[in-house]
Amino acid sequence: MMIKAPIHFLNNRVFLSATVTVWYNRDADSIMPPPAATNLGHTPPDGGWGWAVVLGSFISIGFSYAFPKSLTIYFKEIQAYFSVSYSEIAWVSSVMLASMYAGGPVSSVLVNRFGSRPVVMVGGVMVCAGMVLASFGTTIIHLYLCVGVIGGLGLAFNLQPALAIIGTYFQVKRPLANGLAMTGSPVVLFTLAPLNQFLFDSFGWRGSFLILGAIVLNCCVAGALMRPVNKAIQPKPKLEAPPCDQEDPSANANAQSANLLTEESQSEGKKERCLDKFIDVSLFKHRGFLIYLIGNVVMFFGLFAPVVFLAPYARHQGVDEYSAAFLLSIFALVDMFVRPLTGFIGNTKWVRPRIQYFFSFAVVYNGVCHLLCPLAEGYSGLVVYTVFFGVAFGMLCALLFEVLMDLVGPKRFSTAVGLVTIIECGPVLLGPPMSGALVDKFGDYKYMYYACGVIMLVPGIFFFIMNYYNYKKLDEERRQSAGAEMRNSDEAVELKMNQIEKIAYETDG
């Protein structure tokens, strides 16, 4: 808020013309707290080179999520080669995903220190090195370390920066940009699945790992596209300093206030800023962040298992192996088109102000699909379920990180997503094995789908209730803030009038 109080002299009388100008945030109706939209230090260009950055994020995010899933094609031959059980070989993908999520905080620190571009390029080199080293593996432990740990950390260095940099380039069109970038996951999976089958038939798993190591170097190309945003473009409006020959009482007051800061308080502020570069512990006091974190931890226990067990469930129903595998292709194809469409819908003026409700609906929609899955009869019923599940999964994934950025703001997003991913590491690692244990115990997949449906439905309802509470509190805080600003403006105007009356009285005297 800015107070303008020009003085006008007319017929030896003093008149005060007070104009109160309120700076209103265009995103004030969104769930994002006001500081979250204004702490970037620049106005995002919402286009231009930002679309090249979206392309780089598309590639980087695509490899991060699709690469661990695509490696399952080689598991059967690797299992026979090392004479291990299926559960032992399945840990390769689980360790890779867990490492990708656990490496989130490390990636956050590196992004805050060096920016997105070098971190993504280093991540691409790490995944390449892990795949090349794994091709010379002699034990399954070797694959755990090379593919799982080294490759997983490399994917963490690809995922985190790609998500963070979009917030520096986009604000108005950010949901659309995030939706387009998240589409990389189904597109890359849809491409890698047949490619891996061709490589496997032609070169075996060792030769395929060497070639995949070269292919994943495209993440370095994606990183090269992620140049830092030019903060000189469309700078935020700043109040111009008054000329030196004019006296500015507010400037004098500000100078006097600044002189009151002691060296001790300044040093404490520096220490806090240094700590925030590594981990922003104040996020655990952020109401919206805590709501997102609690709901997501529960949700991730049931998020990936229905995808992992889709083809086995179809084969359990008597569907041939080729048709069962084709369900995954249908799922990826639907997911591919739903994600950008979700981003477009989320960017509309009707959805953007309350985008958290849209995300809550996507979570509930997933849960309902899983609860109804056992009712699907025959292959045609499974196809219908796959289509609806693809829509639900695509909606959720397109909004997953956008709603977090909307809550905490782009400036704090890098640290927030790092904290979220390391906490979600446990559910990601344990969710599919726990679901598989239900199948082993009951000998039927329907109980697993019932459990996943309930696990998704509970956080969906939680999100609806708590987001309503969060919106209500934010509205109250905005009204209180506006009222306090108006009271301060009234006091400032009254003080200015008293000063002018005093000057007028002395002049008349």
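By rigid core we mean the largest C-alpha set that fits within 1.5 Å across both forms. Residue numbers count along the first chain shown, from 1. This structure is a prediction, so every number in the text was calculated from the model and none was measured. What changes on going to the form predicted together with the partner chain:
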Second form
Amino acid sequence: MMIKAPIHFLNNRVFLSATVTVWYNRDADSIMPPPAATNLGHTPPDGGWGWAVVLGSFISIGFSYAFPKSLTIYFKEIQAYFSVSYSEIAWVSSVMLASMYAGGPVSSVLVNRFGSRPVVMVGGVMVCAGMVLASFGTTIIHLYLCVGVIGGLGLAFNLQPALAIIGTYFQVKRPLANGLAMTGSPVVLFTLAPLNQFLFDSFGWRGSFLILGAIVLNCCVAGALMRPVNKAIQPKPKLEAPPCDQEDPSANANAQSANLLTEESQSEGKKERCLDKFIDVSLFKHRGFLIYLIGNVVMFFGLFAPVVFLAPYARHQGVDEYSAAFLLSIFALVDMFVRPLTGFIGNTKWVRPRIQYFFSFAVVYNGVCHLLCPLAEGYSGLVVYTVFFGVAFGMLCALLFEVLMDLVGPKRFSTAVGLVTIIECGPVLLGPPMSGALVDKFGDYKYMYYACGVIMLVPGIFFFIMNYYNYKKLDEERRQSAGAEMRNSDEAVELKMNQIEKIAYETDG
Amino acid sequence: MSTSWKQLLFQTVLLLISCRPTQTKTSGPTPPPLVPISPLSTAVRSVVLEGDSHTEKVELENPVDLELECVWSGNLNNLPNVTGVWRKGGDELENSRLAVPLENEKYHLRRVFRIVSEENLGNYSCVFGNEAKVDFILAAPQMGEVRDKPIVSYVGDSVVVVCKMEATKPKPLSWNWYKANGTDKEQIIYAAESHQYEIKDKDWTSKLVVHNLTEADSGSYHCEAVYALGTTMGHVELKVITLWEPLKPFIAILVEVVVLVAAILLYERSQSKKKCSGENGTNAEQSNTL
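Since the one above is the form predicted on its own, can you give the form predicted together with the partner chain too?
What follows is the entire complex, opening with the chain shown before.
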């Protein structure tokens, strides 16, 4: 969209470049998020190597979410080996999940400093080391530390950077890229489950942990794919002019005009470099971030419990063990296909500008699904419920991080997601045990489903209302800033015209 | 006086003769009077036959008087009487053949069996004529979930082999463990005598802990749940391998990861070199035109 101005066409071309810059911004507003979000400093390629990066993110996100869930196959034997109760062994999964969420801010700080690639590779090595050490474990505490703490932290180092790098590579096609990357979770879970069973039958739990350590090292391959985006391709001219151009006075004029336009972004860059060292607390004043945070914290209490209790609920209804496990497979399959589809829909020109409403709809749909679950009768009723739930869950997960990127912008996304995950740590860990307590107290699963349904419905409605308000405010702000920009660019063009006239007058004279 | 004495002697002799013990026919074995007969609990198992044959599993743990009942609704032409017979293990039981009358459109065969020892367990059948039959398989409680795949463990490590009886069934009195020697010979494991084995029994489960495994410890382990009436066997396979086994795929995957990472990074390096030389070329061109 930028026409590079050959320097010898002074009058017309300089004028032209200035107007084209303004046009670029105006055009962008119609299909892209508000201007605050696009201040990346470079044009995202929206393709090319970006798709390889999506593959890398797919692998990293897949392992981060699926790995803790897939380890449960080993619990029975480890429980017998160490002579501990089931709840003690289940703690391994919880500690891993807690470390993964709590490691968010650490991960964000590292990504801001070093970029995605080194962090992901270090994360992969950490999980591998944790699993290898655990395979030689002699006590259950050993497992908590190696698998739980080290493994969980390594997965945190995989999750955040994988999400953040998508924002740097994609702008126009970002919802689709996010949807595709998030599909990693059900796909990896679907592959790991039978693989884990095979490893367990062939090698026992120790050998399996060793081999899983190697398998998870493939996150390093994912990290290698996460090439830092080429920031040299930018619409604004370079501030450091090449040596041979400095002799030309017209080049100076061009550089000066460039300076006028990029003054603001320069000062912003300096400010951000200071804040990068610490957690960006200014995010808590960001309206969109607060809406997202409050809604998510409530929502996460009821998000994972229905997944955890799907098989036990089915068995409670009298379904046999294999059919109950088959329900989970149906759920994973539906989830797998819905996520990229949601990304694609989110990318269409009707949905993209108001993608927050799409997310709110997904949350409300989840809530309604759970409220209607107790009405499902028999195995076929449960299958129908599972399919609808799979669609709901997939939609929600595909959009979960896309809407955060949409609200805070790709630059602050890394810090934002770190804050969000550490605050979500509580609800994620407390949700399933609380639901379990509800089931134990009433002896019936339907109260738990009603509770989860309400817990999802309330944030959904909250999102709808608050996002309507947020969009209104953002539209107002955009109109104001567009007006201000117009005035700025007019002034800049006038200034340049005066300068050029002066130079022309001097050279002529 | 002497005649009364003679009469008394004669009566006494007569009395002694008439009081000689005689053989009486009884329906069942008369237990010796010195041993007290403990009252056994009774249980009833009844099967209504739909079709030609049916098999019913009966699990017993303690001695019991078991009444087995077979009810048959007959076939198209129901005779007023049908021959009913009880069999054990295929052999006809004594005095069990009788004519079964038709009552309320059905034939009923009932018999009480005294189950006191392992010999009394087995396969009992009631047969109606030559047409319908119900098999009752009397046995001690069977183990439910037995792992069919081997447990894998490592040389030098220890392993816990678990045998579990379902909690819905009665608790075993004790447990025994055997190791199969490959030639079908089983050796009982005495935990007290060996340093290598430890047996922990708790309620419905029994755990055999084997320390300091060697490859010779691989094989079949049989656990035996002992009940008053008999025993049930379960078995678990153990496979002992060295650490080298999982290390092979580990190293293979490690090599794959290193190769891929190197390939991706080298590709990137070559791409950026091409771009660098390309850019230098265009820069030179621009400076020339100026």
